[in-house]
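Below sits a lone chain in structure tokens, taken as the form predicted alone.
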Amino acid sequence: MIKRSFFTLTKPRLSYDLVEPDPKESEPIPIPSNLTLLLNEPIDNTRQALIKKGDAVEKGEKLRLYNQSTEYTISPVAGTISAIDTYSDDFGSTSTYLVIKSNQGQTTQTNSITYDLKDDIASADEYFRTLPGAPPLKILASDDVKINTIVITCSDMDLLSTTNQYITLKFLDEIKEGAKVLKKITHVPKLCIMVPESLNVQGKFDSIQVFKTSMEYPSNLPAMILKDHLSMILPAGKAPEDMGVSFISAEAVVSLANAYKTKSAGFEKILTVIGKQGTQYRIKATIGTPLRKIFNAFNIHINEQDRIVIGGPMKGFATYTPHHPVQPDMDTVMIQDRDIIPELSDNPCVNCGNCIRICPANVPVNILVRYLEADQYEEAADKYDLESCIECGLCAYTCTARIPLYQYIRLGKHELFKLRALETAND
């Protein structure tokens, strides 16, 4: 594999959105009365199933498969789950949803079960895996994975997005809370928290060591914060995790101090939604909620054509379905109208070489296009660097022939994956 410098040849001009000074609270959309959930895991129907559709189901109550499934969910209302069928996911992989159909009389007035929790991170995974913002906790708790440093990120990844940013001004002793919380079950001797250096807290976090991070994307990524804040170059095909680093929401943070508080999950999610005329609805929404919910509320109206975007512009991808459900780690939607989305092409690259200036990582992407176009994975990893991408989403930004740059290196990598594994598998 060819080893190349870790350095930007030319400097990107995107910048992320700084919050508005004194936002306002968040929108809050009505429990509705079916909640989809995702379960990381396929159905297999040669096992018996440990729920099945006509079930009844507890607020905070923990679903899973089989006996010995390690994945599971958490069910947000009381109520009756009907229908648990197949889901694919934007590379076909296969998982499950469940829909519970909520009980509304109860759901407004039991409390969520409470657990036995012991303060060591097993007990955290067993249950909190799918509170807002998704705290990496089956990572964090993993014999295989030694974590020496936690970062918390208050700055948000992609442009136009502020969740996290929100979060930090609007729940800034939550934050302070589940620092504690995250270092006395992890034991993890480094915590770090990074904060934009235009956001007004950097000297509000006590003895945390805080990263002021550049409002100039992609320096919120964590490859750059590697990189830029603790002197290490993540390499090829690697995991910040590999390097002993997890990285964590400050929404996720501010959900575990609550659910240690509480004894029991959160389900509310805080994200920003981004209608078709740029106006921006920050909402408080039930994990689950279907998104054409969120957008009935605002009276954005979805046409044939247009495009639900699950996060922001530069590392987001489309979901067919404005039914698609509210996730713990979804921090922004956006909506563009049929009429002005970017038209892709199958233009052959013209080697104007933007691609290559403007890449984080200095991936030869002109180069390594061509062998991801004609399904040359190894070839595409050996040769040109397709693990070193670290998914900016620049170079498909900057490209003159408008090719899907950002999208055939996702595919390339997840291919790469799959003939991987299958040849572990046959040795």
The other form holds:
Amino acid sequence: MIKRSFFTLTKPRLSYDLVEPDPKESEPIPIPSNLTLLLNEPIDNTRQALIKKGDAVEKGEKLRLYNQSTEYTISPVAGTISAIDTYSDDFGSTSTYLVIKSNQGQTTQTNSITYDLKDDIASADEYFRTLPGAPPLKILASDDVKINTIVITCSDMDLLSTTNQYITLKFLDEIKEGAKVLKKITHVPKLCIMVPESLNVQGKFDSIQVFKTSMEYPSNLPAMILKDHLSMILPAGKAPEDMGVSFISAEAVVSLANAYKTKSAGFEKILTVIGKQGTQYRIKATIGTPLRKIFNAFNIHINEQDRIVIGGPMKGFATYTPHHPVQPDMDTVMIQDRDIIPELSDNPCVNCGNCIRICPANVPVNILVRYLEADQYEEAADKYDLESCIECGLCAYTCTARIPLYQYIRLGKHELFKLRALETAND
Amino acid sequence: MTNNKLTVSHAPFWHDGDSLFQMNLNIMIATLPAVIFGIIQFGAPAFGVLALSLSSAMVWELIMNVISKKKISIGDLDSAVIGLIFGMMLPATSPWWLVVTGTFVAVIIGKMIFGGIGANPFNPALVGMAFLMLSWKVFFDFDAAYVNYEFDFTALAPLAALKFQGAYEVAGVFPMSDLIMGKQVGAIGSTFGLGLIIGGIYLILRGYIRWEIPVSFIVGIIVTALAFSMANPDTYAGPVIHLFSGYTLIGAFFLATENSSSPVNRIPMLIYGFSAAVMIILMRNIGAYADGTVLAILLLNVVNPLIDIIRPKALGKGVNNA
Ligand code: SF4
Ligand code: SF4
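Same protein, different condition: the form predicted alone was shown, now please give the form predicted in complex with its partner chain.
Below is the whole assembly, all chains and molecules, this chain first.
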């Protein structure tokens, strides 16, 4: 954990990690006998489901809950569905998980189904949303938003994460190939790539604009990239898509290149696992593999009250179970020993101003938090810039009173969203 | 392994390790040069006053915690800081009841009834101080307070002397080196200018006080005092005596910088510090008070919320390029 330095006349600096030069190959984790897949749609018992417990599935088979469902997942193995149940996330919204019992051996490579693929975005969106790296195909294929700029992210979003940098060093040719595929299927006029300024990338990108990103957190976050490299200010409460910009991870681009070459989906996700002592493991695991399998493979012991963080230390989330599966967008897993978990408090804001000094979006966090504590979300958004927050987490990182500021802000946005939805419904 | 209870909480999962306890502890450490000097200069009574002030402030908060059935909050050392700084502003000869009454007003009225830490619109120590000064003015006549002391320097409170005799008379009586080195009569923790400056710089470097406030405060004192003395050098003293005597330096580094009652945005901080200093000099030169620091900072506490709305525009607010 990066502590406050003794002298902090200037605001603290947090730097992104740089991937080690000439990294080793990632270590493969054997395919487990049970895999868990998440499906972003709640179970509706009144409807006739397309899949049920006991169904046989093929490797690469597309699985949907209902006929009208737009959400889907792809089975990474051949096997049978052994469970379908409800899963609730951080904010209490529900979705579904499936458990697939694999009937292929750990090593025998079954071939994945090949798809009848066309060179357009709709076809890619049919099959490839859950490729490793989670390409934003749904957005790209949507008729509601017009994307005219795609940014390939070879930098990682959170601290400690190096997965995308690793992929950039290892699979540069595939990235170039994938960029061509992207261009062909989306016809976007502008393709850009963001690369950490300290990363030594050999070779050139043709007809792709390269952004050298700073190593200082949070300069890789989408809103900062828009501001620093595309000279766009993201209006409060808007997403980059609303501005016509979509971000796609380097890994997703590599996956797309491979998928178009083989006309089938890949399932091997590369992730960086960070042990309690900060040891980094680079591994390759099949989507759906329970994290526990990975920990076992490296003798990482998880004790009571330790914390498993998915994503990085600033923006990730903590899971309540070591069975949590590897997912397409899971770049980093970090294990924190219970002894180093920072304590939060229920202190009120003391107006020390640390959050104000550090906030990259000029949010008046010290005032905002008072409104959020009082559940005044509209006021918080109108007067105190709730929606300008780019969700970097820095305010909570430096808060002297140790208020869970970032959580207040995320919850506040969530509630605001619900309120607005209600208002529109009532109009 | 399967039935482990993991810790589940929310991002960020790192913290820079700072806490209210750390902050307040550092403020107390920063007062040490001035405090130790005060104890040496004014002897055991000074130590007694400081100890009583610090402890009674904490006891008042504890009592309030118990009465209002809230969590015991003295562990964050906030009241300890209030008590300590309050004690530093008292003469060493203060009777015990004066100290205890003062910390009562400071902690209970200045802080707790507003909702405790972070909710006080005024600097609590100053609220207590203002109350005592209005009620028992005589104890703050530093010349009278130390009649029984033998000093090896001019045993006159510099600001009072200035007020009643004028700049012309006091010129040369208080050499700058004496003032900085604490060779002057005053409150326990306010005489050793160098010590206060060292403590203040320590806090600035460690990021526990915002540099904009003390810097603009000191600039304000210098500029205003200079303007007055240039207009009429016989009546009005130059910046040196103003800066290094009375509560000026403790005000700049320890009073005006109190978190909850001061601004956090840069321009407001500069306005706040500068204006407080201007008010101090105005009170000293034109008003009825020899010092004025207490009232001037309290006055700026009142307007703080009005100034602190000047802030940079948040990202994406008021842009229409969507
Ligand atoms: S998380 Fe905090 S510091 Fe980061 S943009 Fe939002 S309000 Fe500002
Ligand atoms: S960092 Fe925390 S305590 Fe300090 S002003 Fe911001 S919210 Fe308040």
